[in-house]
Each structure stands twice: as C-alpha cells, then as structure tokens.
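Here we start with a single chain on its own, the form predicted on its own, put down as structure tokens.
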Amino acid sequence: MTDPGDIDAAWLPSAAFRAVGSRRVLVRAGEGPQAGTVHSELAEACARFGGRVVPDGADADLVLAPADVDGLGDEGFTFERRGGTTTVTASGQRGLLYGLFHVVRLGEDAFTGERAREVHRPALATRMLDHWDNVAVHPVMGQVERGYAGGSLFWADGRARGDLDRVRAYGRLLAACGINAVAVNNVNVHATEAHLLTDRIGEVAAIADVLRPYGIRTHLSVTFAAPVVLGGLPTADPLDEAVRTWWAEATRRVYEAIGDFGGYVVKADSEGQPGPFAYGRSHADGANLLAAALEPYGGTVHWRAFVYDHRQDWRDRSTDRARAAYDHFTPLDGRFAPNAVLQVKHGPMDFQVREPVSPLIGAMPRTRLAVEVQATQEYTGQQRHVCWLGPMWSEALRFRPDGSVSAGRLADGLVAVSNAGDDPFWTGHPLAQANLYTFGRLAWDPAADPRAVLDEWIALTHPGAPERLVDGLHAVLDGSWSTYEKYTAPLGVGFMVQPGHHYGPSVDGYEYSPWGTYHFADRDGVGVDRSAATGTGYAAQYAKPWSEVYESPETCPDELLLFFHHVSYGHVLHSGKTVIQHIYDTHFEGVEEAEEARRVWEGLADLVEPARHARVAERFEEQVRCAREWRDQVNSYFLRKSGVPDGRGRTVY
C-alpha cells in the first residue's frame, strides 16, 4: 500500500479542515457512496481537531441534511447561517459532498455572523478531465502523452495499478474543486488501450469504484475502428447494422461492469485516427452510432472537433488549419443526437499561448458543445515554467461570440486535458496545481473571478498563510501567463517550438511542415492573412461584431494582430509601437519578469515546506534559462529578417 505520507495533500491539507473539525457536526446524509464520503470526511476531521459528530436532535454548529429544493439537481446545494448554526442542504448526495467542500473553503468564515440563504449549483453539468494516459508505454509519447508530471496515475507495467490509493486521493482533490468526470485513457487509442472497452473493462471498473465515492463518473476513450480491431468485423461503417449491433452489445457489457459509466470520448479522422470519413459518412453519423449505443443507459459520447488536414503544403496559403473545425462541423448543426456532445478546443488551432476563441463556439445552436482547454502545459512551458492559465481560460469563457451570450454559458460542459501524474507533487511543478484547481472552479462557474479562485487555492494549500506568502504567490502567479507570452509568442504567432516534443524555441520549426502552423515571416513582414478580403476568409467565420473587428488591421486587437494579418515590421500597433519594436521589447521584458519571479520565490524559502520550495526553485532556474534562449533566438531571427535594429540599442544575439 502507498504510504499516505507520500501523497501530497495539495489543496486538502489536514489544517484546511480545522474549522469544520473543531465543531459539533450533525450529518443526515443518508446512504450511498458520496454520503459515505461526507460521513468519513467529517468523522476524520472531528477526530483530528476535537469536534464531534452529534446524533440527530442534538445542538450542532454545522448541519448537513437532504432537502427537496427545486432546481438544485443532484449537485446543487444551499448554504446559510442562522442563530449560530451553519446549514448545508442538498437534493442529492453529490450536492452534500460539494456543500461540505464549500464549507471547508470558507474555513472560519463559515461559522461567523449571519448569512442569508445562498443557492449554489454548477453552471455546467459536465466538468471533465481527459487523461492522455497510455496503458502500455508508447515508444514515442511514453506513458502519458504530453504528460509533464511523471507516469500515469492509473496504469503501470501494462495494466491497471494494483494500489489505487493515489487515485482515491486524486478523486478527493477533484471533488473538492468541482470536477465530476474523468476519461482514464488517451484519445489516441492504441492497440493495447482499445481492449479496455472489452476484455479489460474490469480494470476500468476498479478505477471507477475508487472514483465513485467522490461523485466522479468514469469515461473511456475508444477507437472508432473498434468493431474491426476488437470484433473482427470487416467494417466500422456507422450505418452498417452489424456495426451498430456490435457497439450496442459492447456497451451493454460496459454497463454491466460499471453501472454509472459516463460514456465515450472519441478522436476520429484526426491526425491519423480512424473515423467515418473512410466510409463516406459524416461525423454526425459517427457520433450518433455511439450515442445510440449509450442512450439506454444515460451515457454520453464526447466527439472531438479537432479535425483538420495535417498534410498541408506550406506554399498553399489558401488552406488554413484554423478554418477546419468550423468548415467541417457547422453544416452538421442539428444532426447530432441529444446525448452527443461536440468537444471543441477553446481556440481554432491547438492550445497556443494566444489564440482567438474558436468561431465554432456559438455557431451551432442546435448542437451540444463542450469547450476543451489544456491544463497540461504542452505549449505553455510543460510544467517546467510557471504559467497560471486561469486568466486565459476566463478570457475565453467570458468571450461573447454574438456580442451578448458568453462562451461559458453557451457550453454544456468544460473539459481539460489533465496535467496530473504520479509525480510526488501531482503536477511536476507544484505551482501547476493551481491550474488544476482553477479549472475545476471555472468549470463550476465560468463567470468566476480567476483571481478570487487563486485566493481560494492559496488559502487551502497554505492554511493560515502570512500576508508575505500570499502576496508572494500572487506576484509569481498573477502575471505568469502574460510573462510566458512575452518571451515566446508575439501578437498571436504560435508554434515557434521545437518540433515533436514542443519544448523550447525553434522559430521556423514548423514553418515548412505539413501541419499547417505557419507565421509566414519574410523580409517585408510577418503574420497570416486570415481576412475575408485578401486572405483565407477565416475572420468571416465569426458573427458580428467580431468578424468586422478581426477583418481589419486597424481594428484587430494588438495581441491577435499576427494571427489575423500579415503586416510590415514597421506597422504601428494601437500601443504606439511598431511590430518589430514590440517583439524586441516584450522578449526583453519577459525575461526580466521571469527573473523577478525567481527572486520573489527565493525570498519565500522560510514560509514554504522545504521540498516544495526546492522543487519550484529548481524549475525557476530552468524557466529563466529557457526564457533567455527564447528571447535571443526570437529577437535574432526577426533582426535578421527585418534588418531593423532594436530602437533601444540592446544587444541582440
């Protein structure tokens, strides 16, 4: 068994339960897996901090009880404090569990003064993590594809881990920030992983058993070609009756093993994965095949919209990868089954440090959509750099595609590619835990203030933190996304990374590749013309007012200028700087800010647990080294392209 002392408490250290555990607590949670969790959490906290769980009818400081309240659903809860008693009520077990963690977040404030009745319910029904974990170690991508936190939490040595204590602790952390669904394997489903659907479903069931007490439904990534790969059929045609029968029977057996199974995640016709195009069928046909198999059991298919031509000719400026999802899927609006959810990346490309919000969000009013973000920092420093993504995600979720309704309100769910692994600190970089926590809280409420969420994370992770530590963590984290953007990607340019592993600078790394990820820098200028008038027409995929805003360099926001337009190096930004001077200035500033963050962290050594402080300090050394490399390579490249020197006379290597 894993020693509990080897599992980092993250945002649930024992001290976070002091306020709850020092009170008299009355629990009427009933029976069931989540009710059992509520009971055990409170009993353990009271045993530790001197409180007690009192019998029904006794005086109590905290009461958790079921109640029929219209509109709460299974996950909502009410919170109030009156006459010296704090009360949480919920219609379902999950609601009581979330209500308990709400009280834990509030700490002593939950037991102070009077509070009018508050109603809390999740804005989004599905709040899911996709794990890109492989059962068998992939020869190129390893145990976890795009994983920067060690090996898999679920799989080792070609099978499910026998000791699931860390998975249990993981489920507890996820429940505490509001996450209710996990897909346990890679969307790129290889031969070994395909068998999880059939003869190895028992291993998935064991994981589901551990996550269930925390209100988390287990999902599985499946290959569209499963009837061929696993069933021996000659086809996976979604309209073939034998194929439909095979999926229905396979799904029936899944639910025999996991009664509350959440559903399937599918990557099809994308980057070499099989899909319905092979049979002349649409993606609605493909998704509806699986939706029909899942429908009798209340399951959902999450169908990823990441479909594009990855064999593009770099000389062809009319083909635009950014257009692909919209072009593929908007003609299918209204043709997807009610239990099919189209999973759309928040930007049109691939989780770059700066992209516009995907125009597909808001363009399919008759289709259920889930917005997908990337907590694992594939293009934002790979958890070797501190880069808190809360502001990026909040900006995307608050974006109003039609000028009135936000993306967060248009979505049916929020999904993140997980950044957790078997690393002692869960996320490799201890400060990257803030991204995982922030995702869960924004999935619960996309309109939440990310800085307030960060305050929660700090208070939970470091209970009773002195003001110097709180201020230091904000100084390091608040502007870290902006800092990373400054020393890497100017004005909406992306993919200037080392091919393959995507870490570190390579300005032309993907410039002449088939992946469709270009910046088109030449001696006269830089950027991709995506206007309707002279470019790829991508800007016209947006509804007004955004199609008009993005169409012209004069109205396009500076931070997205080179995503939408090819302009000269002397083009003057709204900031008053030229493009080339902006490139120079931001890359110097980014390094200076990374160096300052490292200095701030060094000054917190006496306030942070030594092993945690040392891990972050080591990561900061690498971040500063890499930031300098980015600065020098990018500035040197554009000096040579433009022939325009830095206006401030600094050395460009």
The other form holds:
Protein chains: 2
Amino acid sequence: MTDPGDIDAAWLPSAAFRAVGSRRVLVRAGEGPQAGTVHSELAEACARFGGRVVPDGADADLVLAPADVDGLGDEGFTFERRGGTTTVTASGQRGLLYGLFHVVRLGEDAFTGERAREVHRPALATRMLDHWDNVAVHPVMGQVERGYAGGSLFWADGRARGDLDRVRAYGRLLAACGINAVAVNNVNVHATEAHLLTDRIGEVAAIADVLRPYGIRTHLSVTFAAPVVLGGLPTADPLDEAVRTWWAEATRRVYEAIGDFGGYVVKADSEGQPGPFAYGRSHADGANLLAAALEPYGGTVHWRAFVYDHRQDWRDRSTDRARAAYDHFTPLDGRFAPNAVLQVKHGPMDFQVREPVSPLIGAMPRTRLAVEVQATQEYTGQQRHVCWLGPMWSEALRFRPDGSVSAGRLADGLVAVSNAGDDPFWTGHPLAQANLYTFGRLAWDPAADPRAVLDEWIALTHPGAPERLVDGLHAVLDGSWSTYEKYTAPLGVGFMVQPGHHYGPSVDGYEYSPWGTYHFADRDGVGVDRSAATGTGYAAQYAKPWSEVYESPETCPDELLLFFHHVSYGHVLHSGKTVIQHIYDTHFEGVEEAEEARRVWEGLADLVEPARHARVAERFEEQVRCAREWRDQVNSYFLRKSGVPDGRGRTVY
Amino acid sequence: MTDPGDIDAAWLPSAAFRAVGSRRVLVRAGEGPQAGTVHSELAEACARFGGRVVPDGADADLVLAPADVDGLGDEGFTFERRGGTTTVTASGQRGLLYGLFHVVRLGEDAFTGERAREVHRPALATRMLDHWDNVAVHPVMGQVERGYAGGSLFWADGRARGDLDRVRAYGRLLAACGINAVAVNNVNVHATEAHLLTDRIGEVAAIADVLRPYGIRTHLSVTFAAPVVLGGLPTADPLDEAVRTWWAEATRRVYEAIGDFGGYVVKADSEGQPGPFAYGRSHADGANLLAAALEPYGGTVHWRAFVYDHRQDWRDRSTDRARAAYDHFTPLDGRFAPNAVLQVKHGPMDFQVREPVSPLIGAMPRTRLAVEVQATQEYTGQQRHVCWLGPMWSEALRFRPDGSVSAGRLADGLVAVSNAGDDPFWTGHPLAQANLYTFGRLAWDPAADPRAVLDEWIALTHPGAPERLVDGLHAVLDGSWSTYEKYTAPLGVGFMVQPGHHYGPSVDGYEYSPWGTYHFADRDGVGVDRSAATGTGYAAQYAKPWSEVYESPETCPDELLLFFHHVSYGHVLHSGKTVIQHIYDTHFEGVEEAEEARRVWEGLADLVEPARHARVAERFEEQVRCAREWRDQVNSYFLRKSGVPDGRGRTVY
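Now show me the form predicted together with a further copy of the same chain, since the one above was the form predicted on its own.
Everything in the complex follows now, all chains and molecules, and the chain you saw is the first one.
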C-alpha cells in the first residue's frame, strides 16, 4: 500500500511489527485476497526489521499454516509456541490474517517461552461498523452525519474517492482489531445515496475491492422506497410481486458487481424514513422482502429496530419512547427470515451516556439480533471530550436479561456507528482511536476485560511506551466515561443537551419537544416514572429479576434511578446522598476529574509525539470549558428549581 | 410599468384609482423622474376609468401644480377643494407625488364638498426601509436574513435581478405610503456583498434607477473593514489618512454611478462585525469617517447603536445588555458629524413584543437620531401569525423621554427592517402588508392614530369594502399585537423563544446563553432587577419621571414589570392579579383570541379574493397551533417552577 503520508499510524505503527519483522517466518497461507495480505504484511515487516520469509520450517521462528484442527470456522485460528517455534494455524485465509495480527499484538511475548495451543474464535460472527456517511453533503448533517472526524473516508465531491489509499489503511486497522463488516453509507438514505444500489454500485464495488484483502465485507444502506424512487414502481409494498421481483433483480446485479457483498442495512419507519407501515405491513414483512432477495447469495439484511414516534406530544405522559422498540418488535419474534438480523440499539433511547440495556435484547429468542453501539461520540463529547467507552460497552455486553452471570450470549453481532473520518488522526480526538480499537476487540470477545484491551491499544499505539506513559494513558482514559457521566445529565435521566447538534448542556432543551425525551423536573423532583405500578410500564418489559429490580426506587441502581423513577430532590440514594446533593457533588467532581486528566496529559508532553500531544491538549481545553458549562448550568437549573443549597457551600450561580 | 402578473396589488389595486381616474385632471408637474411618475399614474388611471388629462384648468376637477406657499420643503404639499376643483400644490416633484397619493387615499372624498387648504409635510425627513437581503445566499441565514416572505426583491442567483419590474412595483407601493429611502442589502455585510460598494456598484445603480421615480433614495450597507477587504490597506483605522482617502475615493465613485445616492448603513462592533474598537477609536470617529466621505455629495451615514457584548457570561449578573447602547453612545453626544445619524432600536434589547423605549432616545440632544423598528416579524410571529404592529410603534413614537405629552419629536428619522420579499403577497402573510403600510404612514406622521391608518389600508386594499369586511379586518388586526403578547413571554420579560431561528417557545432557550437575554426564573419568582437601588441600574438611564416610574415595582407599569424587576409569583399587579395568575390568564386568553380571530376570518370568505383568503386561513391554522404550544409550554414551565395551580382550575400540563 501507499504510505498515507501525514496520516497517523494509530495502532499499527511500523514499530508494532518489530517482533514479527525480525524473525524467520514460514508462510503457507495459500491463495486469495486475505492470504495476499498475510504475505505482504510479513514481507514488509521482514524487510523493515531484518527478518526473512523462509521457504521451509526447519529454522523458522514463526509458522503460519493450514489448520489440523476442526471447528475453527473461517475466522478462527490456533496459536502455540513449542521448541522455539511459534505456530499459527487456521482453516481459512481470514483466520490466518487474524492470527498474524494476534502475533503482532503479542510482540516479543509471542516469541518467548512455551505456550500450549490456544484456540481463538470470534464470539460474534458479525463485527460491523456502520458509516453514517453521505455521498452528497447534506445541508444540515454535512458529509458525515454525527461525524466528528472530518469528511468521509469513502466519499468526496459527490462521488467515491478516486484515491482509496486511506480506505486501504482503514481496512488494515480494522482487520487488526477484528472488524469484518463495513456499511459505507448513512442509514438515512437521501436521494443521491439511493442510487448506490443500482446505477452507482460500481463505486461501492471499488470500495469493496479495497476492503476485501482485510477480510471485510461491504454492506450498503438502502431505502425501503427504492422500488419507487429507483425502479419507478407505484409501490414499495413488501408483499407486492413486482416489488419482490425488483429487489431480486437489483440484488442480483449488486452481486454481479460485488461477489462477497455483505448485505443491506435498513432504517425503516424511523424518523421519517419510508417503511412497511405505509402499506399496512409488518417489519418482518419488510425485512423478509430484502432477506429473500439476498438469500441466494449468502447476504444478510440488518434491519434496525429504532422505530418510535418522533412526533410525540410532550403533554402526553402515557406514551413512552423507551417502550417503542419492544412494543413494535417482540410480537414479530420468529417471523424474521434466518438471514435477517434485527439491529437493536444497546439502550432503549438513543446512545445516552447512561441507559439500561434494551429489554428487546433477550426478548426475541427466535430472531437473530445485533446490538448497535455508537463509537462516534454524538452524546458523549463529540470527540472533543475524551470519553473511552470500553467500560460502557462491556457493561452492556455482560448484561444478561435473566440476571445470570454468563448464560448465553447477548446477540449474534455487534455493530458500531463509526467514529472515523478523513481527519489525520482518524477520529478527531486522537484518544478516540481507543474506542474504535476497543469496539473491534469487544466484538471479537465480548467477555474481554476492557482494561486489558486498552493495554493492548496502548502497547500497539506507543510501542515500547515507558511505564509513566502507560500509567498516564490509563489515568486519562480509564475513568473518562464516568467523568463524562458525572458532569452531564444525572442518574440516567439523559438528554439534557442542546437540541439538534447535541453538544453542550441545555437542561430543558428537549423537555417540551416532540422527541419523547423528557425529565419532568419540577420544584419538587425529577425523573421519569417508568414503573409498572404507577408509570409507563416500561420496567415490566424486562424479565425477572430486572423487572423487579427496576420497578422500585429501593432496588433500582442509583445510576438509573431517574430513568425509571420520578423522585423528590430529597430522596436518599443507596450512596447515602440525596438526589440534589448527588447532582451537585457529581458535577463538581466531574469538572475536577476533567481538570486532573488535562493536568496528567500535560505531564506526558515529553513522551508523546508533539502533533498528537498538541491535538489532545487543545481538546482538553475545550473539554474543561464545556464541563464547567455543564456543571454550572445543571447545578443552577436544579438550585433554581429545588431551592436546596449545596451542602458544601460551593458556588452555584 | 409592466403588469407584475400574479403579484398581489396590495394597497394599490386599480380600483383604488377610480375616483382620480374618472376626473378631468390638469397636471403641471414640470420635468423629472417623480414628475414623470405623476404624469404616468394619472394618464393610466384616466385611461382606465374614463377621465381625462386636460391642457388647462378651466374645467378641471383636479389640479396638481407648483406651490404658491413657502415652507413646504421638497416633500410637502397643500391640498384644498374650492368651487368644484381639488387642488394639490407642492414646491417639488416629490411633494406632488405624495399629494397625488393623498388624493388617491381620499378617493371620492377628495372630490366632495369644500375643503380649506391643508398643509401636509412629513414629520420625519428620513422614512427608511432596511433590507437585510444577502446577495449570495447565506448558509444559515438564507437569501434574506430574518426574512419571512420568500427571496429578495433585489437579488437572486448571486446578482441583482435582471428583471426589476417587481422592484418598480415595490417602489410604487412605498411611495404611496410615504417611504423615501431604501437600503438594499443586509447590515451584516458578508464577503460578496462588500463588493457592492466598489466593483459591483453598477448593480446598485440599476436598482436606484428604478426606485428614483418613486422618490426613493437608495442606501447601501457597507462593512467598516472595506478599506482592508476591498482596498487592500493594512488597516481600517478611521483616523488613518490612507483610510480616509480610500473612503473618499470609493464614495466619489459611488456618486458617479448614483447621483442621488442616500448614503451608508453601518453595523459596526456588533455581533461580530468589524468596527472602530479594533483601533482604539470611538464610534463617533467611525461614523465621522464615513460622514466626511459622504458630505460633499449630500449623503448620510446611518450608524447603528446596536453595540453590546454578545459573548456575555450568563453567570455574571452585573452586566446588563439593556444598558449597552446608552453606556456606549451617550458619552459621544455632540461628537457626531451633522450628516451622521445614530440609528437606535426602539427598545434596549432586540425587537421583543414588549420593551420599554430605549433610554438612548432623548439622551443625545446634540446627535441626529433615527429610531429603528422591525416590520419583519422576527420576534412577533414571523408572518405566520397575524400581528399588526401599528399600536406598538405608535406607543413608542408617542413616548417622550421627559414624560411630557408631546414636546419635541422623538427622532429625526424612522427606519424599519423590511418585511417584504418576492412572495406573491409581498409579505408572506397577506395581512402583514398592513405593517409595511402603517410603518410608512407613521413615519410621515408619528402622531397619527394607527387605527385611522389601518382604515386607510383597508379602504385602499379592498376598495368598496362592505362594513362587514371592514369590521372583520379590524377585529382580526386591531388587537393582534396584544394577543400575540398574551400568549408569548409575559410582562415584558422577553426572549423565551427557540434559539437561532426565534420561532416558537423555549422558556429557557436563552437562559444560559451568552446573549445577555435572561429571565432568572426560579421556584420563587421571575424577572430582571434593573433598578438602580438593587439591580443593574438600567432604570437610572432614563430621565425623570421615567427613572422613578421604572425604579419601583409599585409604579412600574404591569406590562414592563418583569423587564425591570424580579418579583415573586405572588406579587400583586396593578390589575389586582398575582404574577402567576396573570401568566396563566393571559396565556389562555391569548389562545382564545387567536381562535376567535381565525373564526372571524373564516366568516369573511365570501368577501375576500379566494387565494388571499386561503393564504390567511392557512396561516391562522399555524398561528393557533403555535399559540397553544406557547400557552402550554409557558404555563407548564411556571407551574412546575412555582407549584401554584391555576386559580381557575384549567389544564396545565
């Protein structure tokens, strides 16, 4: 690949390949696009660090070869070290590629001592990034909807980029953390983007060709109205024969262009997008229409469950947006085709810094589910604030609907809205690279300790980092999600953000809006009663024990109290503090923690490349400014409402 | 002039000329652009209605002739009727033009009975419309900033319109209500518009040529940084000799292109626009720089007094935006050149539905002042709501700083931000035409009874209107400002609008913003303490008696109470109601009044041209919807804060 020039190497700097590149390596990867990547990666590493690709195994330090064990699947691999030789085996090219990056991650450890054979397989078959990238710049949402890292990696000037080197480098980074699927355009499919499915599929194919060597299948967001807007049919009714034929034919042509095309992503009947409701059909009818078209070719439709009334009347307290996905979809369990995947946001609302896990997850045992998270930090600081989301995602992935510790897995796939763009640091905030990496690794192994993943990321990104740098990065990142939570909306209540762009505080910003996102603060208390006994009944959407845990303020976890209950300002939390004092304390603490993180980062100036250090330092200034704004606005708002002064006498305006 | 086709005739339908057009008319207007208009208007009216332009006065019903009285000035005229002949005389062409439109307004009354000679002169020399029109569409503000009537009359596709028929028709409407000055571009002068001053002055000249026959001088908004951005100078310092030379030369060229050019309008050091502060100079220095350049040619600079800190910290309660204009400008009294006019918004804030009259007006006796109002309904319903502003403007114009009833006049000029665009009804809401007409007539005679002006407008717009239509229009319009005030922000507190676009309610929308527009509502009370004793001291900027009247909640008028004082919800108004009950009552009443106006309008369907009736009816639907939203949000907000239920037990959410 071409050197991407001024582009940050992220977690694949040359030095990360030192251990591998200084060895004698035997590769028997066979033929094919991913095998080619294995060969070229090893050749380049050896050329750089003095190693050698050798023709037989006699004196090899590292052997990559076909597997002699069953059950690895296409992506799994074995790893062992015996008698001075490290061996990776896999049943397929993809497995070898992942095995190679496993060795890279281990570094010198991969070539030290003895290691019994380990079997590595991804826990989730689909590990996907959805790009909310527009081809034509949207007048309000821009090139990348909810993007905070510059323009699109894929699209510029109204077309697929001619130079796809950046996409190639991106694919390589994704392969190194285990991601195997990318949707290349926004789920809100506007007029221009609709054509990617038909007359502009060649542009998608060009991108797919570049991602394929990294084991990544390309997916496309499509509009449910495609038969009408592209095909000229009078209807998009999923039960209409002409519509079915249109989709079958359109999909056939897609596979002519992209033989390993991954499938479609669909946002239907959601925030104004067209869908099956217009024809009196169910979402299973809608999803199965596309599933049938994709089935002959092994494709999958990812059907988003983000269906709710976005024109709610704020006066109506009986309607609860949190209930919507469960109410819409659980009656359809068992009716989705095997190659239809219901893509469910991790929480019932919309990527707030704190939400309960969606009750829809676990409630559809006969439906394939993928869990969707947001790597792009729409509600978590927009890559101007450091907010490492590993702990949040890990918490969600470890949640078990029945309250068990580990039975079953939460879903069949994990999807993140990408946080990457054409920014030189990929993600705007250089430390937000950790979110992208962590997402991939948790999708491979949802049980992984996120802190261990962060160790990997630090070691790869800063090869040979001294302990002070490792400790500093942990100090800045480990608690950053908690810090962000502290200085923003309290106790799970969410959505105290500026309307529209969602950056910065506005306590009442969504309080009288049609979006279904309220906190109901008055002079006596705050929070949403979602109990079954006196509220919207949302709590009863969970199985036991969670339905019972969430039903009562006595058992509901503090951090979700205001999501489930409307309580007085004097209500005493499990922490022993009143709600109002908790609000004051966390907001002061959150700012102090952000200031402390900034201070720690300043102290790392001698250990971090200057451009990277400066970029982060500049963002910390904004984070601290914004955190103070959050603190003061939230505290003032609740002082004015409650009349209760801060117990510690600090300044509240 | 070309028939503007589907364009509404507004207050100059053909039928308005029936009385004049059916007479024998003798015209001795002389030569010149406005004389030409007098001739052509009369010729066209007579051709249509069977009258005749006659060569001598023997059998004339109407004579327009040079004046034989002194002191009429260029724009005044006499009017009398004696022995069956109606006579209009004037010293200049402009006076004859205004005299002609006076006769048109009178209709048959102009030709009935006897009338002693009346002398008509405009009370204010400058009667101006400022168009906040952009040449290049602004990405956020659009073609017309704060425009609610379609695109610009002057500019389209990045240039002056090639077809200026619409501008001609506009000029004619303006002449008929007495407006004599138009600024053709936005006071926020962006990069493209800056060039109108120099290499694009030809486009302005084309517009001026079309407006000239209607007695209208064309003005231009310019950027204070013009010597830098257009002239390539290193500075725009008003005391720099090269800068003075640049402006002199630029202005000389402007007058080469437009001999009767009116002058410049400048927004300096205001909301991000450049100004003299950057060079440590005063606003008198800045204004006088341009005044000196204009002086040789009889031009005027309108220098806006809208200077305040728009990056205020909401935590800082000592800074008061309301004080800003007075604090900035009164120290400069006497230092402005004779051809510099300080253009002062009628209130100290920004065109809210209720503000006190700015204390700056009356505080600069040695400075020429123009009062600026907003015909475009930025904060008064954006031409989706009916809100006739005649009573508001009249109140402001009748205000006397010393508390007297009529001593002196308030200002030397009156300026409105125009509410017109390329909408077929000119103003979006057809009834908003009444605002434009009323503005012109009040600028001519600030002492006029606005209700009488409205009668004129009704009679001209609907010639021969039956009493039911006249009464219906009064019922819809007369109280519409009061209605709008009732259902929006209470008691003068202002700014409870959606940030940015300013349409619809958001009680806390500006509460924690940098814009200096707060209400400080808490659980106990609401309002801004601007008293001298305990507040920001703003009240003391007034002379007596107002400084004393406003100082105390006991004497402050109810409608301004929350502008001047922070009071408890239980505070009893002069009306006998508590503040909180006043909020509830007015909000319920305001909606009921809007509903009633809609009902009245429905009943006029048989008397109003269908397209016009339908347009207004459609806007009433939106007005009522929005008024209910205002009512419910404001009432809910204050119920939640105060905890005080509505005394009449109505639904508050």
